[in-house]
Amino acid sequence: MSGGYASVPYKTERRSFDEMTDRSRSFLDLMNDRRSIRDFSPDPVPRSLIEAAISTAATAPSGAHRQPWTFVVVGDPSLKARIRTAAEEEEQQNYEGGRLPPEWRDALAPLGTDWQKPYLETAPWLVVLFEQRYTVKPDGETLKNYYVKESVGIAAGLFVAALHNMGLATLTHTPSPMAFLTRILERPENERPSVLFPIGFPAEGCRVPDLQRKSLDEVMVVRDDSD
C-alpha cells in the first residue's frame, strides 16, 4: 500500500457459514425491533454509554479518512430548553406556517407528528452530529474533506445501531432549517448540523406506530448470471 499510512495486519476471524448465518439472524432480529420514539423517560443515563456509542460511530469509513464529524453532547437543562424553543419555532413554521409542501404534510400525517418537541427537554441527553465541510488544522490551514454527507450518514447509522444494541432509544430529528444549532452550541464556521439525536430510555407506556418495513424483494435487486 502506497502513501503515508503504515500497513498493519487486518484482524478478523474467519467463521463458519453456519455461525455467520446465526449471527446475521440475531443481529437482524435485534435491529428489526428498533423504532424511533418521541416519548422519553427522564431517567438518567451514564454519559459513558453515550461516549461508547460515539466511539462506535467514529469507526465509520470516511472519504480520504478525514473523519468529517463532530458529536456535540448536551446534558445541560438550560441548553436543552434553548434548543427545544428554537426547534419548535422552526417546526411551527413548517407545520403551520406553510413551509412544508402539502405532499410532505400528507406523508407525515400517518405518523401523528407536529411542531411540538417536548422530548428535547425530557430526554437526558441530546447529541447533535455536525458535518465538517472542511478540516481546520491546529496551525489554521484548511483541508478539503471528501464525501462528507456520505461519511457522516454512515457514522449516524452506526450511532443509532450502537444505541439500540445497548438498550437505549433515539430519534433522528432533523428540524429545518438547523442553523440555530450552530449558534446555540457555538460551533465553528466549518461545521454544519446534520442530525439531532435525543437519547434515553423509552417512557413507561411508550407507544410507536405499527410500521411495516419493505420486504427484501422490494429493497434488493440481484444481478448475477450464475443463478
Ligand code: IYR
Given for the second form:
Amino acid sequence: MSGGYASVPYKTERRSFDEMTDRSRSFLDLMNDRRSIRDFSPDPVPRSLIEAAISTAATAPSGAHRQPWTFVVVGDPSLKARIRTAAEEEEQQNYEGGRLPPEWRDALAPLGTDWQKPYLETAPWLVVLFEQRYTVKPDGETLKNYYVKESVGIAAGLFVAALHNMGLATLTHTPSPMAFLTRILERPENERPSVLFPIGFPAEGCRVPDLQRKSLDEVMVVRDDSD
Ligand code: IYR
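Having looked at the form predicted on its own, could you now put up the form predicted in complex with the ligand?
Okay, now the whole complex, with that chain kicking things off.
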C-alpha cells in the first residue's frame, strides 16, 4: 500500500476460537441488555465518563478518515431547559398539530411517546451529535466529506455501546425538525444536528416497552453457492 500516510504495524496476535466464542457471547449478552429509556434519574454523572464515551465514539471509521462529527456536551440546566422548550414546541406540532403523517403516528402509538420531553431537563447530560457536511480547516479552507451519514451513524452506535458498557443509559432522540439545536448551541454552517442523546442513570422504577428483537433468522441471510 502506498499513500500519504506513513504505515505502522497492526497487531497480528490471534485469539483462540474458544476465547473468541466466549468474548462474542459476553459482548452479545451485554448489548442485548441495552434499552432506550425515557425516564432518567437526576443523579449526577461525572463528565469524565461522557468524555470517555465520546472518545470511544470517535474511534469510528469514517469516509476518507474525515471524522465528520462534533459532540456537543450540555450539562447546564438553563441550556437544557431551552432545548426542552424548543423540542417540545416542535413535537407538539408533530403530535397534536397534525404534522406527523397518520402512518407515522400509528407506528409510534405502541411506544406511547408524546410531545412532552421532561428527560431533556432531568437527564444530567445531553450530548448532541452533529454531522459535518464538509470540513473547515483551521486556515478556513474547506474539504468535501464522504459518507457523512454512514460515518456519523457508526459513531453514534459506538457511543451508545460505550455508554451502555459503563452502566449509563441513553435514548437516540431525534426531535423533528432539529434546526433549533444549531441555533441554541451556536454551531457553524457546516454542521447539521444528527442525534440528541439524553444520558444518565435510569430513574428508580424505570420501565421500558416489552419489545422483542428480531431473531437471527429474521435478520440474516446466508448465501452459499457451494451447496
Ligand atoms: N421525534 C418524535 C417522534 C418519534 C419518532 C420515532 I421514528 C421514534 O422511534 C420515536 C419518536 C419524538 O421524539 O417523540
